[in-house]
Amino acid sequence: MEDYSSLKERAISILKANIKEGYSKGLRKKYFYVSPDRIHYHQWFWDSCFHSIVMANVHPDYAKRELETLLSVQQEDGFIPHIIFWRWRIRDRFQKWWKKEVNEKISRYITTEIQPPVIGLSLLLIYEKTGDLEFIKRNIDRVEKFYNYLAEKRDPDKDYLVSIITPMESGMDLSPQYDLPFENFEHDPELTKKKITEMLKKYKKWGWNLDKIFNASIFDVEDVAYNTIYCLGLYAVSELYSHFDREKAERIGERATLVNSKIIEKFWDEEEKIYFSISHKDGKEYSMKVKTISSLFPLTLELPPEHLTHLINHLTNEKEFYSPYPVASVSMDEPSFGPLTNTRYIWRGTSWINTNWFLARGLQKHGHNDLYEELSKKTLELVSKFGFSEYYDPLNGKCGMAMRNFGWSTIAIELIDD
């Protein structure tokens, strides 16, 4: 196995090689960020959050600049986009989901979707690694404003859980659980892709008006992983405010606890002993009963002991998630498991480093140190053997059509025990 110090050097060198820096004439702002890889040129929300976590160890100034670049395009209502096109290229005109409700000068440079709100956790980890409270004070209000946007604009039923309106907002794109809201019960990825395209055309026609979108309920999903990350972000923001604003810290902490409780209450399936996302359709709620990596994410939260035991049993079951190269993003006993790395229909079984990182943190949080160390070791062995790829085949570790030198997979080095 490769020496971990060498692995760290490779990770940092990948992030440095993918740095984009300059001045955007369109947005009239300076920018600094790490693109996901050499092909995905632009700044992507949760990718940047992961990059900043890794950079905080060795280049804290880079980590801070990355997050401040991300926050620099925040809209008045708190919205931060999925993608920022700092240098708009002709090929980008083919994107079909431009944000149109802001002035035209900016709308061609940002998308209308959101991504998993890792930013609160990133801010906390930067503070833990640097101790720079002034940086936190300078940026935390904007981060809180984004979480307020989610609470105010993305919770139409006011149950403290956030709804996503496209599969892409989950960050897990064509995960087979998202076949169900489109009534694709045979789990044909081509059909789901077609349905998404039809949906985006309608959204564009409606000007991405959230009231119209939620009323239509084409895709209104309370996703387990998204809401877990939302909850973790709230806890992180609360902890940061505790250093200088006790009142805000308590208020946000109370909201995080409510979200945590609602995740347990609404998503837990007593029969399957696991968590499932919920789809809203025509005023009714439907449990999306496909076991995916999203179902395991509450491992990172405060849980009833019996829930924790069941989740760990699912995680470590070699017929479900604990593949030879774990963790499979879809349970291997699901009919929708696969195709894997021979196509671009990813998140239908492939293993990912960023989700491994979340689950490892959950195991450590709950004192399952042996399993934490085992999963960490397997994750590090995966990147040592096959490189920092976008994703991996859970059965043989190969990368197939995955992008190479992929930024967020460098978060594996956070699992190295120093």
Given for the second form:
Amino acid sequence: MEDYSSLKERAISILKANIKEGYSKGLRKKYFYVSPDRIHYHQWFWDSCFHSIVMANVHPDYAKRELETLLSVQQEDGFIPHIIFWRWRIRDRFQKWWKKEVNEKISRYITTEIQPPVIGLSLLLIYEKTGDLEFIKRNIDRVEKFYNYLAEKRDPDKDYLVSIITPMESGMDLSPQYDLPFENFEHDPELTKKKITEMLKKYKKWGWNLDKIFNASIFDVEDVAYNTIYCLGLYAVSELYSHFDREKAERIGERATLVNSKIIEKFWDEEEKIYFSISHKDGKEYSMKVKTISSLFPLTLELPPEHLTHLINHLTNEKEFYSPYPVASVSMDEPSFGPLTNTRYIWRGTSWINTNWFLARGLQKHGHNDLYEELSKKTLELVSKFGFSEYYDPLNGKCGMAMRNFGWSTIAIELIDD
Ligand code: GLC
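Moving from the form predicted alone, what structure would you give for the form predicted in complex with alpha-D-glucopyranose?
Full complex below, order starting with the chain above.
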């Protein structure tokens, strides 16, 4: 077995170097978090969730403080923003996105969008690493409240699947599947960017009122990866509650099972034998038929054995997702695959460590140990050779314009077998 101890040390030192700590005059709160890279000064929702999982190995107190900082800006209705600007007001393009209905003061420092709800899983993994039930008891209600927000405010058709209202809410910003709701069938990323800006202007005009937004259905997407992560979060919260509140554990567990079955039922595409997200327009549903990393996410859930076999075939196909440096975020046989690293059009094929981690966990869960080990090894090889970068070229591993010493890529060390 290879000795990865120096890689582990490097990962933790990157996270420590990216710590931002202080008092925010604007938000009137103390903060402690790891920023995605050293230069940028904001806290990002799902980045923080990944950081805390890795940090919990060595500095559990840091991991807990990072999550509690994130939870500290939760709104009355359960909403938690995708970015928090602890040091300064939202400027430039972000400024246009203020959410009117939240407290005017706070709204200058937080965005109006959400991100994939990894937080339930982070809480569970921190518990598994530390056994600190007091920490869980202190925070689990707020995490549950966020999941309730998603169920109550983000599921207009009440089918148990959550809708995102902008591509950025998926965390996979310019993934080509999101060209489709904008009727950009030629997959020109510049056109999608333009359409997003036009849409955000309208959202701002509507004060980010969700009724208006869903009525207009410019972008109302039930995303496969988003809903899978939501479901994993519900399972995690249920498991945590089972230590001290049976009734809640059961109720949330039932909801997780329901969401799980809806994902299988609504997203499966019998022709392509893969899962596709759904776009809603004027009361109709459209399957978003672009094979992206999102399509593989149900690998981490309970799913019919034949679906699992098909997903693994897609994942390991060298013409689809299994590039020399896997896993490509868009299937290589899609016309929309690329451009890759020398551009800021992100998520159009580049490989990302955080999504590899999810898929590797899925393989392990279903007992595909050889494949789990292979993917883990390839992921570790990527970071050993090219450093902890924001993303990688799936064909040659290079990093192009990606940020270096990047927080969430340290989650690769979770795949070390010790
Ligand atoms: C990019 C990613 C998003 C991430 C953010 C900060 O916008 O698409 O998922 O949270 O950068 O790392």
